Amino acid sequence: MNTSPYIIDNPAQNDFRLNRQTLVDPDILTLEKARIFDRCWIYAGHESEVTKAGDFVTRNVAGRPVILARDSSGGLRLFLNTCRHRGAQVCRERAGNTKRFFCFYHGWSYDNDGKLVAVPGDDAYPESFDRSELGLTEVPRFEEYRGFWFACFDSTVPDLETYLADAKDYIDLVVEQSPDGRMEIISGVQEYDIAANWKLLVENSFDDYHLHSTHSTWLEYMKDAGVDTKVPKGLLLPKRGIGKDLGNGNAVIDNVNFRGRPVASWIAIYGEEAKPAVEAAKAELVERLGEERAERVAETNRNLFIFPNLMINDGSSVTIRTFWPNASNEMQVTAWALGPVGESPIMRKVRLDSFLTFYGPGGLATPDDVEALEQVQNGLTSTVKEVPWSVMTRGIAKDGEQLNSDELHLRTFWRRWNALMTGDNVSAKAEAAE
C-alpha cells in the first residue's frame, strides 16, 4: 500500500484514489516544476522541422525559452534562447534560416553553432573578458529517438532510450508508415488554451471511457457517414482495445482501427478519390513489412504518452500534441500534424482533413474535451475541501489485459507522478502488484 499526500494505492484492496488538491493547488504546480519537468525527458522538436544548415525554430521547452537549429555542419542543436549579455533573446523569430542570432538590446550576435562573434564597443571591456566562454548555452541532455528529440536540464538522468522503455515499440509503430521510415512535420501548428490544470489533459488524451458520452456527437457523423462503429474483434486486440504500461510512467490505449486511417482500410468518409491512394499504402505496408506488421501498423490506432507531457495519436492522422502549465488551472496546448515524406497530395489532403476535423481545436472532438475539462476544473477548484478525492479503480480488480476503458494507464502516470513528487519507490512495486 502507498499512501501519500496525493494519492492511496493499494492493489491489495483494489483501491486508488487521487486527491483533489493536486489539480488545484499553485504550490504543488511549483513542485512539478522542480521534481518533474527539470528531471524528465521533455519533447523538444522533430528532426524535420529543421533540415538545413541555419535552420531554426523557437519554442518553449520546460518553461524556458529555446532555439532548436542546425549548425554550420547540419548538427542538431538546442540553445538557450538568451544572451549572455543581459538576458533578452537573441532570436524572436519562430522559424527560419540565418547565419548569426542578433541580440536587439545591445547588439551581441552568436553564429549557428553557438559562439559568440560581434560584440560591439569590445574595446571598452577588459583583459579578462573571453568571447569563447560566452557562447550561447545548450541544454545539459539531448537526446532522439528515430526523429523525435528530447533534451532534459538534469545531466545525470539515464539516457532517453531508456527512459522510452516499451513506447520504443508504439514511436516504430508510427515511423514505419513511411515507406523509407522517414517522417515530417507538416507545415502548421495548432496552439490554444485550456483553462484546467495540464494532468486532466493527460488522462483525458487515453481515457476512452468517455468516448461514448462527450463525443456522441462525432460518433452519429461517423455512422451517418457510413463507418460502423462497432468495432468487430480482430486478432491483434480485444474488440474494445486495451491500456498498456509501458515503464517509467509511459503509457498507451491500443485499439483495433475503425475511423480510417491514411495507410489502412479505405473509409467513406475520405471520399471516392481517396480510395486508389489508401488501398496502394496499404498494400505497399504488407510487401514490405508482411501481412502481420502491416495490419499492427495499419488496422489499429495509438494514443501514445510520453511522461510527462507528450501526446503521440496516431490514429485518423499522427497529431503529437504538447502542453505546458501556465498556471494551476491553465494551460498552453501546442500540436502538429506528423505525415511520411513524400505521401501523395491525396495522401496528405486526408491526414490534414483528419488533423483538423478531429483533434483540432475547432474539429469534432477537442471542443468537447477542453469542455469537458474544464467542467472539470470547476467543480474540482470549488468542491476540493466537501470532496477531497477521485477515485480511479476502473479495471483494478481484473485478472490480465485491460481495456482502453479501463484506468491503468491513468494509474500509471499518477503512480510516476506520485514517485517523482515524494521521492517513492514504493511505486514501482505498486504496478508489479497490479
Second form
Amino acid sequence: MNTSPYIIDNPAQNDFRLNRQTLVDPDILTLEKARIFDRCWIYAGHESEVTKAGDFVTRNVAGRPVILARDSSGGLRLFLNTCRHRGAQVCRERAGNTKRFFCFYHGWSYDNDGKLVAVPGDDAYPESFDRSELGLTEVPRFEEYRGFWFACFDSTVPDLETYLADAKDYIDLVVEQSPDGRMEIISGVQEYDIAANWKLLVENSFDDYHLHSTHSTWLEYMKDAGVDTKVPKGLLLPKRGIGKDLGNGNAVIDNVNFRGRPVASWIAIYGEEAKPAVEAAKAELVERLGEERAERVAETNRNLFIFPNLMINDGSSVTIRTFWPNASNEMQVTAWALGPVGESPIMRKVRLDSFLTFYGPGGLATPDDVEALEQVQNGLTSTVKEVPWSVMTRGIAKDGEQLNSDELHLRTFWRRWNALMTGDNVSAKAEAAE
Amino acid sequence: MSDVQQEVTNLIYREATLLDRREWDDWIDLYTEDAVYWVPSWANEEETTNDPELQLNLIYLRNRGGLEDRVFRIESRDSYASVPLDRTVHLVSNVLVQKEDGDDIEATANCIVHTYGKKGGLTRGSLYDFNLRRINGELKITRKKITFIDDRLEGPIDVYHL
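Can you switch from the form predicted on its own and show the form predicted together with its partner chain instead?
Next comes the full complex, this chain leading.
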C-alpha cells in the first residue's frame, strides 16, 4: 500500500484508485511540467521531416519553441528558438530550408550549426564579447531511435534507449514494415485542441475497453463495408489482444488485426485495384523477414505509448500523435501519418484513407473520443469534491497476461507518473508485484 | 447579375440552408455520385496540402458515399460527437463564378459558420472552392474544397460545421 496523494495502489487487495484532482488541479499541472516534462525524453520529431542540409521545422517541445534542423554536416540538431541577444525567435516559419536563422529585431544571424555568424555593428561591443559563446542554445539531450528523435531537458537522466526499454521492440515492428527500414512522415499535419486534461488522451489512446460503446458508428461503417469486425481466432501472434508494461511507464496494447492493414491485410474498403499492391507488400515482408516475423509485423496492431506524451498507433495506418497541456483542462494535439519511404501511390492512398476514416478532428472515430474526454473532464471538474476517486482495476486480479481491454497498461502509466511526481519508488514495487 | 451567377449563388446558399436546417437527404442530393469532398490541412503558413491522394488532410471523401456515411452517423444518434447535434448558422458570401466551360463551372465563396454546442458558441471561417456541373439542366456539386483559415482546429468537425 502506498502513501501517495494521487493514487491508491494496492495490488494485494486488488485495489487501484486514482485521485481525480490529478486531472483537474492546475497546481498539479505546474508540478507535472517540472517533474515530468522537464525530466523525461519527449518526442521532438522524425528524421524524415528534415532530409536535406538546411532543412528545418519549428515546433514546441515540452513547452519550448525549438528548431529541428539538418546541420551542415548532415546531422540533426535541436535548437531553442530564441536569439542570444534579446530573446526573439530566430526562425518564424513552420518549415523550410535556409542557410541562416535571422533575428529580425537587431539582425543577429546564426548558421545551420547554430553558430553566431553576423552581428550588425559589432565594433560597439567590448573585447570580451565572444561570438563563439553566443551560438543558438541546443537542447541538453537529443537522441534518436530508428528515426524517431527525442529531446530531454535534464542532462542527468539515462540515455534514450535505456528510457525506451522494451518499447524499442515495438518501434522495431513499426519500422520493419518498410522494405528499406526507413519510415517517413507523410506531408500534412492535423492539429486540434481538446478541452480535457492531457492524461485523459494518454488513457484513451490505448484503451480498447471503450471501442464498442464509443465507436459503434465506426464499427457499423466497417461492417457495412464488408469488414469482419470480430477478432479472429487462430495461430496469430499474439493469440489475443493483450496489454503490456514495457518499462519506465511505456506500455502497449498488442492486438491481432481485424480491420485491414495497408501492409499486408487487404479489406474491401481498399478497393479491388489495391489488392495486388497489398499482396505484394505481404510477399515482400515474408521474403525479407521470414514467415513468422512477417506475420507479426503484418497481422498485428499496436497502440504504443512512450511516456509521457507520444502515441504511435500502428493499425489501419500509422499515426504519430503527441499532445501538450495548455491548462489542466485543455491540450493541443498534433498528429502525423507515417509510412514506408518509397511506398507506392496506391498504398499511400489506402494508408491515408484508413487514417482519415478513423483518426483526426474530421474522422469517424476521433470526434467521439474527443466528446468522451470533454465529457469526462466536465464530470471530474464539477464533482471532484463529492466523487474524489476513479477505479482502475480491470484485470488486476488476473495472473499472467492481461487483455487489451484490461487496465494494466493504464496503471503502468499512472504508476510511473506517480513515481515521478512523488519521488518514491513504491509504485515500482507495486508494478513488480502485479 | 448574370443568370449563371444567380444560379450558382442560389445553389451555394441552398446548400448552407439545408445544412443548417438538417435536411440531409436534400443536401446530399446536391452532389453528384462521383463528387469529391475535401478539407485540406495546412502544410505551412502559406500553403495547404495540395495533393489529397498523397498528403494528410483533415477530410477527404472520394465520392458521395463518403457523405452518406456522415449522414448515417448523424442520424444513427450513436455518434456521441453528434448527440446532441450542434446548431449551426452558415453565412455564405462573396460568391463568384471563376470559370465557365460548357456545363462545367468553377466558383468560389467565403463562409463563416457559427456553431452552438456543448461548449458554447464557436465561429470558424473558411474559403470554399466549388466545381459544379449542369446535369439535365440542373447544377450539381462535383467537388467542394473547404479551406479553414485556422490551422489548429478547436474541437472536431463534421459536414454540418463545414
